[in-house]
Structures are given as structure tokens and as C-alpha cells.
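Listed next as C-alpha cells is one chain, alone, in the form predicted on its own.
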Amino acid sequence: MQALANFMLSETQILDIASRFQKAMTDGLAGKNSSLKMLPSFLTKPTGQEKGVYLAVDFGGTNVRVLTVELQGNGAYSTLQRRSFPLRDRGKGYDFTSPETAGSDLFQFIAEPMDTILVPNQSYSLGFTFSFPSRQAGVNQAVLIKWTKEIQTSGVEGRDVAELLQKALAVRNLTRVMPMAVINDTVGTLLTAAYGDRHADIGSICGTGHNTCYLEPSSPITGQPMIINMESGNFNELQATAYDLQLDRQSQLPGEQCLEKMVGGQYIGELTRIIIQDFINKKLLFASGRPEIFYTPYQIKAEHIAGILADKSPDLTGVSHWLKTICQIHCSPLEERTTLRNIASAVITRSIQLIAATYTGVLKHIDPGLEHRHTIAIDGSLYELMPGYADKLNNILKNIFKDKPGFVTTKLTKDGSGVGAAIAAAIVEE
């Protein structure tokens, strides 16, 4: 069927994407234009005998985590405390990600939690991972270009995150917190692995969003190795379909993160909605009727496509079942339930196929003449979660480097970005 046929690529497709990435990073690092920001963290990767305990925010989304880590050296640490909150709580009455809220209130619920996971006395270096694109002018210093993932709290976007969040700190009367670094997320992740793996060299979150960092072998800015977080998301050299415009013009942003919405977690359940609602309308499913479900957005989500994904029964109960008790659709022929299936998995295999080329594009930079070994740190849902998307992905690098064996790997770094947030404060204490 041709609707979803556009959406498989073959492997010189993959590579004219992965030149065209590898284009874009080289004129965004030279400061000509480019949809990769190429923006500095001022970081290189740790020496993983860093040594201490400290503190972690990490928000990423639509919830916020504060963490103490304790790292041990050698590579190894520990997480001591963990609190996580969502940022709204309809039953509870707030929403910290609305443009009626201020983002000093924001900053203010975050730095709340703090004072319940720290020892009495005890100063704390603090590592803040704030995971939206920002331009820094120092390791403690990001100014949050754009909102992204849908939020929208006001008097945020143009402001240093890093003084924000001290001034909510001096509210509270935290004195004893210190901040010392604001990162990615994809930045964490990357220095979580290089602790312990001297391959790392990229970073990348598959999860709600998607981003990827690398170590540039000589930053433009010092002339020597620096962690470059890329806003790989928002790479738009890319072919788009029919019901990737329809999700774009509906999206907050327009026009803006092309490969993340074709990617991400926060928009493959909806892409998967536009297109079984284009195939409703045409009469190829569910003639009876129209389930509300594909006909309201965002409604769908990456744990249903998931978990379609996931059946691998002859003739998919575990859809049937989804329909049933989902979709409010009590009968389904096995074609039409193969055909649900058949949607998702075009829309998976195309995001892993996508971020495979993105990948190649940025090993084919660090290392032209392929001599070195490379571990890419992942973190995030669809890596860890989706049935096959590990899997998938390593296959596909395997067979670009066919003739390097063994030369990249794909490795889950899990609370990457929290860890590695601790870790940053680390670098820049020493």
C-alpha cells in the first residue's frame, strides 16, 4: 500500500540523510545556517574518577526529578534519593506548564522538594539538567531559546534558567545548594556513560522527545574536545508525507523539531491516529462506523503502539483486545487488525530508520576514516520499551559499518540525564 510504502526507507535513502545531517552539523558549527543549533555545553566527558555526593534536577518533560548521587570513582555510583512530581495535576488543580503560570512560580515548585532528600548541614553542588534548547554562554549559564513538548509557562523563553533557578533556591532560604552546571538531557546521558565507558562519544534520548549530543573533537570555541548538544529534533532536511504536514499544522510549533515529530514518542501515537483516521475516511477501515478515539487528537499514545507491537499472537488478541477495550470496536476482522498493525510498525521501523541515519551522520564526522570504537549512551521509552526498537536500530548500524565489525554500539544509559547532571557539577567543582 503506497501510504505506508513511503514510509520505508532503503539504506542509500538512510545514507543521503545521514550526508545531509553531516552537512548540517558541519555549517551550524561554522555559524552559517543550519536547523542544527550546534550550541556549546562548555563540557568535556569526565575522567570517571570523579569523586563526592551531589545534587540533581532533571526536568525533562512534564515531570520534574531532584536526586542525590553519590559517585564512588572508577566509573561507579549510586543514586541515594529520588523524588519525582509532575509538573500538573489536574486533581490537585495546578499546571506549572500553562501560559497563565509565571516562571518564577515554576521554578519555585522545583526547587521545593529539595529541603526532603538532603542531609541537614550538608552543602550540595547542584547539576541542573534542563532538557529544551538553550544557548549557553558558560557551564552555569542557558538561556532557554524556545519551549518545546508542548509547554508553555510564561516569562521563561529569552531568561537564564540557571538564575531562575537560584532565585527560587534564595527563596526558599537553600543556601547550602550550590549551582554549578545546567545541561541537556542528551548531554547527561552521555556523560552517565562516559563515567564508565572511554568509547562514549554520543548521546541521545528515544523517549517523548528527541535529541542527540556528541564529543566534537576540536569545539570552534576553544580549539579543544567540548560536548555539543545538537537539537538534533529539529533537523528538517527530511521528506516529509501528506500526514506529517497534517501533524506539523497542528502541532504548537509549525514548521520547527520536523524530525522530532516524526520520531518521537510525544507524536508517533498521533501520526499513527492520522493515518488509520485517513484509512477510515477511505473506506479501508472500520467501514461500520467512525470510533471517536481516531478522530480526536492525541489520543493515541506510544504505550498502545506498543503494546500492538508487542502481539505477536496468529491472530492478534492482544489487538482485538486493545479495539475492544480502547477503541470501544467489539468486532474486527483479523485484516483490518492486521492492517493496525501494519500502520504502527511503519511508523516505528521510519523512526528508527531516521535516527539510525542521524547517527551515522555523526559518526561519519568524529571519525571519517572509521578507527576508532564508539558507544552510543540512549536513554528513553521507545529505546528501552518499543518491541524491537533496540534491536532494529543496531541492526541497521551493523549493516552500514559491515566492514567494521564491532565498531559502534548502542548502549541503554538509564536515568542518564540525572546522573549526569551530578557528574557535570563534579566536573566543573574540580
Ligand code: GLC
Second form
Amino acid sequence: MQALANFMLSETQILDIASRFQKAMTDGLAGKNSSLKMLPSFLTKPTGQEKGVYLAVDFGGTNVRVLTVELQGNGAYSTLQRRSFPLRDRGKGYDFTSPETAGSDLFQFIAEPMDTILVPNQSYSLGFTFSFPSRQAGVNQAVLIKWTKEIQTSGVEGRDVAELLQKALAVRNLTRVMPMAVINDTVGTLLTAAYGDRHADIGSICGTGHNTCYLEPSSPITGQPMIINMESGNFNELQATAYDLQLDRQSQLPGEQCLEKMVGGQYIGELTRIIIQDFINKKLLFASGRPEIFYTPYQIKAEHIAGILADKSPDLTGVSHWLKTICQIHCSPLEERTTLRNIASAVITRSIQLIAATYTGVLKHIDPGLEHRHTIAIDGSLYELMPGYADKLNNILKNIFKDKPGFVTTKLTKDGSGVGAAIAAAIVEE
Ligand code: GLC
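Same protein, different state: after the form predicted on its own, show the form predicted together with the ligand.
What follows is the whole complex; the chain from before opens it.
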């Protein structure tokens, strides 16, 4: 099981990654060569007193959401209306994420459903969450650096997405909608938590993708506090195993998004599949054959891993059921099921350890004397749903900062990417 031992990090290794990450942050901020882009948001934290009804668009994957949010002041908010719609639907014969689609068509498609959730004759300020690496020169301007997460629509890379949205609104005659801010989903998550919690100063997504932002005490642009989107999924100073290298080689963007490929929900199933395939080839698993599912890329999903890890029965009946129904393996000894569980557990544990390491780097950067309390606002399916994920993450952080009880807390901030766009619009408007 040496193969799996490489996935287990000691506390010393975690701390070493944390300091490399911290160095990459300072290098990125100083404009030196770094895998962390450290993108400015031109936003700081809300006061919690912002009030009003705002329109938000949340675009971070193949589903887009439009919502109206009422900010009530005193840190309270509620979602009034919400619509979610896919950008591709084979049944209906459209795909706005393919290279054959022009950016202007994609943005018009996004603008179209807005009207259906708005009160007639009322004007709205709009916050736009656009969760792809984008360079901002102001709060309402964001040039897409590169598509991630399988979106390939033409004519958007290198363009200002706020302008594309503005043009689409004009075409749809939605002149009563006024775009105020473009933000990343991590920034939305932080804004949402900070609206009601003054200790929140780090926002993170642990879902299909992975990324973290934080409140930089002194932005290199203004010398004032500013939220920085690190695009930390691209962090690359990590010890890759042969399995990671194989996954990277076969991925859409080889050499990029290294951390995201080790920790993100989009990849952990595939990484597990690659390891299982190697075990089968080495005759350590399923001696009777080569089950198709383990030889087909991206067939193992994060939900499967969650199912395997949720099985707490002594003879792993859940894993046995999964093998029968999904993998067509009708007879597997307990030993094999245990090996499978160990593989899934190793992949997930490393994901948690790496993310904890990056949070440690951020905490030491913003608070070298460890003097203040910090809340890390987190959204995403891994943190919310993967068995043991949140608890293990908290335990690692608690251990690292054991001399400072209460120093850091993590908090599930659901729907922060959408609500945060409304908060951003309100901050800009004030
Ligand atoms: C990808 C994107 C990043 C986003 C993250 C989570 O890493 O590049 O901008 O925050 O996914 O959605």
C-alpha cells in the first residue's frame, strides 16, 4: 500500500505546504512569478447595514441562477425569487458552452429570464457572480483570463464580461437593470458570511472546483483593505503522485489548476478511478476481470466516493451494493471492499489536508501574531456533503492552532455566491 502512503501528509508536510503557499501569496501580490494570480476585487467587507432589494446573476458552471435578494440590514437577508436554468440541454438541442456558440449569444441567453423574476416598472441594481479567473481593473469590469470547468464558448476570453452582460441587457431592452459589480463566487461567499459575522475574512469554495479569497489588510493597489481572489486552485508547489500526473496529462488544461485537480469534486472521483485501475492492473483488486467502469474516464463521481465513505457497516454492505449495482461486480471479498474504501479515504483525506494547509498559509499571512478570531466561510458540495470532510478539516486546523483555542472557525455559507452578488451591488451603490 505504498501507493496510498504517499497520499497521507504529516503535520510537518502540511505546515511546509502552508509556508510555500504563504510565500506564493506574497510573491503574487508583489507581481512576482507565482502560481497564485491574487486578483483584486475592488471590494472590502460589508457593514451588515446595507439594505434594499437587488438582482443577482450567478454563473459559475453549466447552470446559471438569477435571483432577487432582499438585504434587511443588521446582517439579515432573504431570497425573494430565484430561477435556475442549464446552459446546455441536449433534449432541447442547445449548448451555450460549446466553442460553436458566440459569447454574445451566451450572455443574451443569461439575460433573458431576468425579466420573469422582476417586479414590473421597478429598477434594480445588479450584482454579477462570474466564477472564472478574471482580471479586474475596477469593481464593475472583469476580463476573463481563461475559461475553466469545461466551458468553451467563443469570444469571451480576453473580453470584459460586465460589458458583454450590459450589451445583452440592452438587446433585451432591460434598461431598468443597472450592473454594479462583478465578483468571483469565493468573494460572494465571504461577503455573505461577513454581512452577519464580523470575524469572517476568508471565503472558499470546496465543491466541483476549489478556490479561496481573503481580506488583504493592505492591497498593493490602494494600500487599503481589499478582498483578493487568489485563484488558489492553480497553486502548483505540491508533491504530485504518479496518479496525479496521469490525471493532469489527460485533462483539459495540463499543467494548470494543480491544486484543484488534487482536491476538487470534479476530479476526486477520477483520481480514485485511476488508482483503482492501477490496483486492478497489478492484480491487487478484482482478480476476476477488468470492470468497465474503472477503465472509462470520469465514470466515478464524487457522489460515489461519498457513498463509499458513508458506509460504516462492519462488512461494508453499502460498498458491496455499490459494486453490484453500479460496477456490475457481483462477488467481492471483504478485503477488496476494504481496499476500495481505503483508496477513497486516502484521496479525500489528502484533499482536506491540502486545503487546510492553504487556509493555514492565509491565516498566517493576515494575522502573523495569531491575535484575532477568524471565520472561514465555505460553500460547496464537498464541505457540505462528503462524509467527515468538515469535521476533519476543523480538526486539522484546531491541531495546527492548538495554542489558540477559538482562533479559527469554518462555517457553511450556502448560496453565498448569489447572495454575495446582491451584497456587492449594495456596497457599490452606497
Ligand atoms: C475554478 C475557478 C474559480 C472558482 C472556482 C470555484 O477554480 O477558476 O474562479 O472560484 O472554480 O467555483
